[in-house]
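Given as structure tokens, the chain that follows is alone and in the form predicted on its own.
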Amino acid sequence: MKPCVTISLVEEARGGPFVYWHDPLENAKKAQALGFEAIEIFPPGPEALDASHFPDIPALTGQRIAAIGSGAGWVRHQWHLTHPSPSIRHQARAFIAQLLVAAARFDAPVIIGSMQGRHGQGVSKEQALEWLGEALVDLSKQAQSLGTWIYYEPLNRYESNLLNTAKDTVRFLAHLDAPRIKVLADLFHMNIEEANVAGALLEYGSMLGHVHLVDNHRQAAGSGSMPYSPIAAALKHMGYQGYLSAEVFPLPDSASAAARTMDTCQRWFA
């Protein structure tokens, strides 16, 4: 398992759960000095990843781009894949599709978290899941053509009312013709929704593609009450070799949050 850290480039998300903010190359170097071999980027849009704006971090530091977040489509524009408006659903899908193309420069998967949306406003849960499934199938085909992946992130009930648990997520994805979709397991969301976080990770099995390593209060892993021993045991039992990415509040500051995360990685997940 490989340690990873988040860098947000989205000013509208200022104060959110990201370790570093702006200046991706400088912050990647700071993370590298602590031992992080990859970074996860939260960009404002696909144009931000263009070579004229975004440095070639893999070439400059040797670090991988572990994943690209799509949440700015929601934060900046309020687009999502299950919105009542067909035009907004179309814009949401197009935004993710454009991110897939931009992220392919780094062979990086794209995360669908907040842009999955929710049911309500006259949209039934059944209809919302139908639209979500259609979008995931279509985007999976594009990811396959680019040779990359999409990471679907189940959220807690306060952020989405579609798929909150491993059981529901596995059942839903298993019936889609979307072979380029894997699951992003965020321990913060799981701590709210799952009776047993380690057991839920085992339910994902081969669907698991990425993990957000975080503590129960959305701060750096190791600073709260999350029990990491059974979580680490479950991931090792599964043979998980992916990234453990710190999507956490930079408290008390970025350097401290990154260092605490690395300590926890080395203690439990090495």
Second form
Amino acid sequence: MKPCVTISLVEEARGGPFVYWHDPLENAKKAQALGFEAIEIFPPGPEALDASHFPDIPALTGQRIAAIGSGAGWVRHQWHLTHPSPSIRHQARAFIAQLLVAAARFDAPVIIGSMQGRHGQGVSKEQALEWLGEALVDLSKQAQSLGTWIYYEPLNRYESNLLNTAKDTVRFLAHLDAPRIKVLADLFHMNIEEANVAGALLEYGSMLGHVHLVDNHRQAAGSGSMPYSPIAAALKHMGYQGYLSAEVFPLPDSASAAARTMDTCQRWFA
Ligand code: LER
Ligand code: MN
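Rather than the form predicted on its own that you just supplied, could I have the structure of the form predicted in complex with ligand LER?
Okay, now the whole complex, with that chain kicking things off.
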């Protein structure tokens, strides 16, 4: 399992759970000094990943880009995949498709978290899940043609009312013809929704593609009360070899949050 940290490039996401902010190359170097061989980027849009805007971090530092977040489509534009408006749903899907192309430059999968949206405002749960499924099938095809992946992230009930648990997520994805979708397990969301986080990770099995490593209060892993021993045992049992990416508040500051994450990775997940 490989430690990773998040870097947000989105001013409108200020106050959000990202370890580092802006200046991707400087922050990647700071993370590297602490031992992080990978970073996860939260860009404002696909153009922010162009060669003219975004440094070739893999070439400059040797670090991998573990994943690219798509949540700016929601944070900046209020687009999502299950919105009542067909044109907004279309814009949401196009935004993610453009990110897939931009991220392919780094062989990086794209995350669908807050862009999944929610039902309500005249949209039934069945309808919203149908739209979500159609979008995932289509985006899976686009990911396949680029040789990359989508990470679908179930959220807690306060952020989405579509799929909150591993049980519901596994059942939903199993019925889709979307082989390029994997699951992103965010321990913060799971700690709210699952009776047993380690057991829920085991339910994902080979569907698991990425992990957001975080403590129960959205701060750095190891600073709260999350039980990492059974979680690490479950991931080891599954043979999980992906990233443990710190999506946490930069508290008390970015450097301390990153260092605490690295300690926790070495203590439980090495
Ligand atoms: C996205 O990764 C996520 O976990 C959301 O809760 C962001 O706020
Ligand atoms: Mn997350």
